[in-house]
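There is one chain below, alone, in structure tokens, taken in the form predicted alone.
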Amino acid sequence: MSKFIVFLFIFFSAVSAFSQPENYSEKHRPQLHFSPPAHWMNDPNGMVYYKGEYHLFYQYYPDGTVWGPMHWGHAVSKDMLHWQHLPIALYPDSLGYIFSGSVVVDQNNSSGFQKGAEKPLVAMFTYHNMDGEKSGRTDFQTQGIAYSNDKGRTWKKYTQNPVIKNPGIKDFRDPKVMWHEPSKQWIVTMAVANHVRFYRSKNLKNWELAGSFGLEDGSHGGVWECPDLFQLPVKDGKSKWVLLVSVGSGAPNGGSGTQYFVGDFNGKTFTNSNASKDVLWLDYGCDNYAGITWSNAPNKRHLFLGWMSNWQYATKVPTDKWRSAMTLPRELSLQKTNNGYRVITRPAKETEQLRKTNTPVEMVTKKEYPYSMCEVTADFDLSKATTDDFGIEISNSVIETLHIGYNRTKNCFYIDRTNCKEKSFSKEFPAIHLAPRMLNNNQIKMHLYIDKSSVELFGDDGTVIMTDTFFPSEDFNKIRTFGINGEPPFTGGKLFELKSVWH
């Protein structure tokens, strides 16, 4: 096939992808969630901060809705809620499909690929040889890099790929990159079937491995995938690494979720705090998985976007011209427990945007509102309470209901999405979800992002969260506090009508 040819297919594949009205007031279409123009789109991927904008990446399949060929989807954006959608980044080529990986900025040019005034942005990405995989190989797996000398619009693969070749092992990707100044080299985490591994690099082409973590620890429930490694401070003046992986089934509510460890790095491997056998998870929803961190993000904040579904049924899902969203961006940080460090995840700052005004609306029990999308903070009193059971409702006309809850009983809080009628689609779908509350007091805060098609829960001030995607048949349009044989013990609240990002 001719350089020419060759071109063409790019090119068209490109605009075919990107050059659709983007209308964004599809049934269920998320207005305050990133989501493609169009397709199938599954874990965010290179997430690189660089000169005022934050890039995503994302793997995109652009001939369907569901899962195909990967390749790098690309979008930037100033405050990681409005989004530029740009070109595809990257393609697939003779060694495989791209898979996911990482972006880092390449400041004193390691790498030596800077050509200009602008710092080389370099991406690692797995790529997957299906031909290799059809054929009954174990090493069709392999990592390659490209770079771009313009700010991330344009990217070209690295002539000797791939960087990393595969021992012979099925599942080995996902290469996540960060610099580790103490011994002043790159590292690279990457999931390798039921545990990960480290290597190590001082110009980002040449690796060794370094170490390895994880076949005694954490939850083994499906293949290990996209870890992130980075280090928090905590508030005695200490700092510790947390490592995120990513598990393909077992999640505490079913199919896929993300663990997190939380211990020590030392350039070679990582060491435990925690008990092995111990499994902490980031989200007890059902629909965020995959996530990872910004690389360069300014003020050393570590800020996280997950991918908001599940692979249980994300092929699946009642939706059209697109497939799937991410989640809303959160701040991640670390606080010191009774039982060990713990991960606390709020909203990003920036989310504050999203209201229409600054004055909220004061909630009051027994009282129904009206929204379209919103967030909501609530105030629960346990030392009140005349029920046991009691939360958020949120409704429409035809009477289907999402519960967003604590069960005192079970001391959890709850997402119960059993009463959409667009469910069908799926068995494990229609479901309670749960997720046991971490602090010890009477005070159970409820803080909530409602979109058209998903709620995000930051329960006590971010020790617990819960995401969950949900269909109903037509918009929910009200919500209200609700008690299960009781009135319920509210205590006061406020509820911000939100601005789509799209319109």
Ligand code: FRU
Second form
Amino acid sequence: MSKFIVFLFIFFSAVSAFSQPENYSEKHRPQLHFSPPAHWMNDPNGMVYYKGEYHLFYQYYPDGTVWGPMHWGHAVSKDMLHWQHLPIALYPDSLGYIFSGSVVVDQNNSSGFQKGAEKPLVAMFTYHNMDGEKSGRTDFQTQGIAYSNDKGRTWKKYTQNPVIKNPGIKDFRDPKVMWHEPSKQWIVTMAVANHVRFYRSKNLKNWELAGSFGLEDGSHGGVWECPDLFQLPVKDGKSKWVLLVSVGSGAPNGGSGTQYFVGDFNGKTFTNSNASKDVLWLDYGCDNYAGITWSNAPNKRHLFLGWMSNWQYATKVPTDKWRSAMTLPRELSLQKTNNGYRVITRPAKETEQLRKTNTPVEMVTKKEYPYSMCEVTADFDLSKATTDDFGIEISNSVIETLHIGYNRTKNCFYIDRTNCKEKSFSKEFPAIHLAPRMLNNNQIKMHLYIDKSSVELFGDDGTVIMTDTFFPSEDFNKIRTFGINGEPPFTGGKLFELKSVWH
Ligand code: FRU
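Alternate state requested, the form predicted together with beta-D-fructofuranose (shown: the form predicted alone):
Below is the entire complex, every chain and molecule, led by the chain shown above.
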């Protein structure tokens, strides 16, 4: 072989090795959502806004497509939709793998980490020490910190890590740090087995235990993970604290899911304003886990992103070079209802940029629309219903279907993903997922975002949420309304074709 051909061979192999994983055209590859260029991803980490950039770090294993030694992958975005990948931010070291955690902007340099003009960004994460775990110890999870003086581009680990030692509890992780203005101190909320603990600090380095919450409250179907604590205004001019807690198993439709509490926080402990036995789920779908909100987001917005998978089957889903995506960015608000406080979730306004044109197609029944990625709003009037089961169907030419429906007998929204061929990778995957309605009126409202392998339902103005992934053997490319044994009581809807954020 001539040298030239050898050169061409090496050149093209190198180019394809580099570019292939990032071409985002593989089967099932999300086009509207963040997914890593290649390899395994789980929880969103360290979400922080600084100088026009939304940072997203994430649990990342760069050497395989199943969970492994955890790093923090990193990407930035100006709109939480279009992402620029950056080099891995944190690598495992002698103290352990780098598990989930958070990042804050240390506005007043309380940590003393500032060098130069930029405010220090301070990350707090869990060290998971594998040797410790294998040798049967219980104190193998500790908390460490790292800082960046260059807008998150490079990170240095603090030389005196760990900053929070383990009190002898196996599950002791996922620190979410915030500045608590009333008590003028940093608070970190951590998941500790079956409850959360709050630690406080003046400098992000020395921490003391302040209080705890949750032994008697909410769902205990699995280990508590990835908490988040933030304040949301209520209409009457007051505000309440929202505590998100992901639970490893026992979610309403199986596997892992995220519950929340609404109450008060005094710098030490959290008091639940709802009944302690009430279990409130942020999302009834099976694919929204470990979500948290952006720290320091502009205009006091509470912007949320979750991991769009489920520990029941995350390592087995039929994707090739990469595994998992994040949800679309969502904005959280709070509503006082007759049954107590409830979190309302809406797609962040930025998602309107995904629309190909600003003029929607007016949807009618009995017509099929040729879209694969789209946003749909569809309204139904129960007082006109001649069927108890109706909604939106997406399908393909090999007659696989996915139903996003409402069932009147159960008074539930549902997603039926049993009719996609690629489902045998897990016995839990093919199922009909139910979400009880919060409202009691006759107007059933659906707002959907459909991507290549996921659907997000914002039902009844954000009061009921469902996020599900699916894996059809061919892309879905048709959409229509459906009714089982009757016409859907459809009163109107709009359809926007959406464009890829990667191409
Ligand atoms: C949640 C979780 C966290 C942990 C991380 C490890 O999905 O189990 O509790 O920090 O994943 O990757």
